[in-house]
Amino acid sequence: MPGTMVLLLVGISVIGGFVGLIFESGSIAIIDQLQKPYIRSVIQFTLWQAALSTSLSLLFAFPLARALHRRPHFFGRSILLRLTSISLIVPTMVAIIGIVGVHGRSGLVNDFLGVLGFPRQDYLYGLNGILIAHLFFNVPLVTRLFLNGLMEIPQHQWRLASHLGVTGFNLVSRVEWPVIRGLIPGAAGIVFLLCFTSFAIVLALGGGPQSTTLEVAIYQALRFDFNLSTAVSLSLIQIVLCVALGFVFFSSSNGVKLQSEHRPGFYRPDGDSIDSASSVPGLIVPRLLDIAVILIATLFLLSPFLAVVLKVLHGKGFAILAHSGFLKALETSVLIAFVAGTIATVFALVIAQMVATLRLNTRYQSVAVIPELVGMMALIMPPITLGTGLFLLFRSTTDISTLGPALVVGINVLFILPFALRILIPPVHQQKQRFDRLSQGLGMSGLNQWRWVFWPGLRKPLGYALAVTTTLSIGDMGVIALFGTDNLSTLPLLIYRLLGNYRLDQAAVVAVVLCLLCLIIFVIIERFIGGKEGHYNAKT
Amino acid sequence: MRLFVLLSLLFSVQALAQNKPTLNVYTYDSFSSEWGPGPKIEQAFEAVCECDLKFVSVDSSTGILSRVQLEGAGSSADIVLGLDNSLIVDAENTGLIAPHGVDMSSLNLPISWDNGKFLPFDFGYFAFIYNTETHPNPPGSFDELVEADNDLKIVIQDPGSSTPGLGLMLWVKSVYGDRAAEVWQKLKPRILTVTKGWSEAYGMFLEGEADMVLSYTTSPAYHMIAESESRYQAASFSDGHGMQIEVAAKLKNAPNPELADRFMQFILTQDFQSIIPMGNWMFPVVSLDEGLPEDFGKLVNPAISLMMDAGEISQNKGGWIDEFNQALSN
């Protein structure tokens, strides 16, 4: 059973390396840590940042869907939709380069106050920092849910509500709104739960004691005190919080889609019609609020990008290019991507088997959901604390440098399965129902089977699980950043370093060149597994 | 037949550079940097030793010895450098630390060093720099810096990952004593931001960001020297100025021990001493031949230097770094 091998293995390492680490450390001091005063403040900011930034999203989510789903028609639409649904595989990195070269005090924000006269102004480090990173990432994702929510609003409703004239705010509550409190309670706790773990952003742009993280005081722990107990004292409290808040966010919630199937025709009466880009007479009113919702959005959305071009314009930042620790981080990145991609690939795929097998068959329909729990259970543990813990368990045995990239490749697989496992378990489900019997009838089997009544099917959506997990790996900031030194560097490590050495303008060109790397590698991916026909599924 | 030369020649380059050993110097990124004294130092020391200096560098210097004790026995680590005087009694207490043997005689610090595990290479005085040209009244003491207007904003380093950091703490520890919690809250509003190591602070510096940064008396002797620029200066404190004094030692489980001896000996010679005023901004710790560089001459000459003992820094470092964090994040 290739199924039960691989999921023993992802479970003996998420187990393995956190009780290695218990078992290092030689003392749990749970209370000892809650008795602190200043870990108390990092656990209380570490909820109020996720508390902050997940209202924030979801308030600024719900005006941004509705115009957008009022205004079918405006230039560059499809464009700011395709951001949409790509803001979470953009690297952390790229980001953070591209929101301190908007915000930061010598930002284009300040540039633009100075040029009307006002003095500048620091906001970014800090609470405010974090939270403009957060709804950079997260804005667009709720935006995603809540669109795909109202269009799905059955039409005859819209008409209903037209006949019956009902207008203005009676729309939104009667209408849209018993959707869109469906949605909440997923949306919300996925959102929170990125925000509570936060690490890279917070790492970046906090600021100091006054915003420090749970996540980002193990690192601490680990990186610059090696102080063991710490660490896993507060990884145990980040896992329980985690756990119980995740408990009550996702019991009341009705499952998440992230993607939605395009509805050609669709209608309301407060928007632009599907046909033509004219107006509806009278709603000069709402027409602006969306224009302007809109304007903001995409000011809001796109502004880093067009700062870490314009840094890149500046010329200066080109010599990085030529420097052999870019070439090694490039390569690194590279292989680790691939490999790791690929491997989580694959494991999910022969779990999403086991879970349909599991489904299929009556006996064993109650267990078919613990595949999928045990493929995602590392999301709940802090990636540097499993590294930590996976590297002292090994490090007697193995070759030190040789763990460290091996120990980047596997934390990495354990935190991208969950996305492929997302991805592959609907459609492999579907494949076995459509065509077991079929093909057992037909008494094909084995690698017969696969390559004619599988693999077309599936190339589709395998295709997209590895061009998303490479993409993510490739952006990946998090246990590279424990293990890393100038030997063993990837591209956003650089760009982190670079930050760290404030050379922007060398670290814009850094993040120019991963996001082409990450857009090429999931071009290329998506057509050479999944065919010719584009891309699955990932377009509204 | 080309490719057979060619190959053979590729081979002999590789048996060539394996039959050098390699000595591993673990040190925090700036040291190692190409506009660092690390290329330099390799160099002269790769000119005497028949083999392959490496700097593996962490992004910050309390980050050295943890990398250290992650990797274990199994380290490839020869030497750690970058560590400072405040560190020395928890170093020692991992137990990874061997004696140097130096003879530390020509020694010329302003204190008397004695210690056999720790061999100084460098010295240098906390100071805050400023911009001489959009502040020309910098405060003159930490009460005129607490004092200050809300405007003037600092950056400072953390105390838990940088030495510096560290240093500045200790540094308020020594002027206000049971007074610095309360110090460290009056001055949050001018603290732009804490980060993690010192290049990451002097670059915002630099950039504009701050008004003020946490670095030594010797930075403005970098911008007079390799950029001709005086604006950059260093505030005189009359409170005195902290006194850091940065060490290197050599690791138990040193895969090269004699390499390792040779190279900290080599610490001491006047070809690593004369790259350090030039090269890490810091004092070299014995007298140079060729003097100092003219313009460390002007240079804030601290009337008093502040430095507590190791032993107490050890014993008290943890509840202090939890009270500046929790003075901080208030």
Second form
Amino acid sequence: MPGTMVLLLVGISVIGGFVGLIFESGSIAIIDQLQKPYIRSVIQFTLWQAALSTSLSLLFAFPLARALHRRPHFFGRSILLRLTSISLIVPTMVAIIGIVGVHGRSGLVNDFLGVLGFPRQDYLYGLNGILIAHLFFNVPLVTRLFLNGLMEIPQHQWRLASHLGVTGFNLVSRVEWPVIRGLIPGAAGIVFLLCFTSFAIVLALGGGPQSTTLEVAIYQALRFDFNLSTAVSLSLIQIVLCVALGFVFFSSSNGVKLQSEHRPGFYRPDGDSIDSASSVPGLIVPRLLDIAVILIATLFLLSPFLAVVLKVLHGKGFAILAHSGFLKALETSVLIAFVAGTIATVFALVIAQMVATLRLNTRYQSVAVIPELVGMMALIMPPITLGTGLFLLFRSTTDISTLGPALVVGINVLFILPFALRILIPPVHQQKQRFDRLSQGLGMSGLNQWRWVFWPGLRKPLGYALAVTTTLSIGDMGVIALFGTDNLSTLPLLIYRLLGNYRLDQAAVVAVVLCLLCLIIFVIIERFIGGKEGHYNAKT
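Can you swap the form predicted in complex with its partner chain for the form predicted alone?
Lone chain follows.
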């Protein structure tokens, strides 16, 4: 019963957003809207920037993955691998602050050009800035996917290639490419959809109407122009394209693996491995190329953080910490994050228990996947699109300014719920499989069963799930941009407003506070809920 109620609530929320769009579109001719040059240009630019970002991410990630695979032993490798999780850790607005600090007109790159005697360049805003930000987030993700694919290549293939003298391009085409080729559809699908629905990056770095995506156009049509016909048309178009693109990419995907490790005795003939001859002259050039690739990637990933730190060290932005707007945004961010994270974790636990119960019952195993799919329904609708639909659904019956906080929390719950489900379903199923019959045989049920049987085994994954969902929620810049007001503001929204007012020093201070807040909250929740024995090692 609890699982059914949660699934109904999730389903009604997502379907309600879709119904709001459909009802409003009853008086709108979608085909006529598609004939408008503005809408066509927005669709074309959205597809173009996503395709370009995806292609560049795949192109740059492959040599970096090969370099990391060929050089398994160098100083700082573990740190660089941790940076490959950057897309899920760093709040988007914090990364944007750093990118502006590196590539903006007053950034580190232009400072370096000035030292060399070259004029300052304006290249950040527009398509260039969007691509730089997307590469910052997506290259590490694709690198991790490709690297773990290379780690799965059996050792006997490397030894056979070495025995046959296969090197250079032949080594890539015969040994590595068959594995990478199978990973490309899934990796490309993930990156393309992330770029296709990108909001904060395009909003901050787009630079004007010529660089507007569907997500930003929906926001502008509803927030500034209150043009419902355009907002609804773009929302429906985005849903259709997201579903179609997801089907195209993932129907040919073999899946992706985010975690893997080098096995003992790892060997490849052209790398620094335990059996390779490091003094062989033919390996010098590949080694130098790998070093160059790793250094460039490290500089690209770390320079935005360095720029943020340098801005903070100037000491000109600390006045924002005493401003009432900052304190209010800090309080709102923490409150929304904890409420959304707690609700999402409880919902995920209830759904996970339902899935595990169905899997253990031979009569209902075939339908066990349905609750999980319902819990992930929000993935088919980007936050701005779902927020638009719910706004249209409630605007005639409710004061939307009063409903704003509830919508922000609710939509946050829907979009962090899939992360919690991925974390909790495996351990809940394992616990039910091991102890459910035993506890029933002992006559244990309810709170006693939960306290003595399930809690010890689920404590760590629950702490990890709550930490992840709370951290993701506190850094969200999606739906708060649509419903945010002077009285309802979060730290990411405050950073965006400070950037818009060219107060980069203050924005950098808020960005550092946001990063520290995410780290502190994550550690406290994971240790408080999960216990002191260590962190939970989740495999996604």
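Heads up, when I say rigid core I mean the largest set of C-alphas that superpose within 1.5 Å between the two forms. Please read all numbers here as calculations on a predicted model, not as lab measurements. Residue numbers count along the first chain shown, from 1.
Q: Taking the rigid core as the reference frame, tell me whether residue 112 has a CA displacement of 2 angstroms or more between the two forms.
A: It does not reach a 2 Å shift.
Q: After superposition on the rigid core, does the Cα atom of residue 185 shift by at least 2 Å between the two forms?
A: No: residue 185 shifts by under 2 Å between the two forms.
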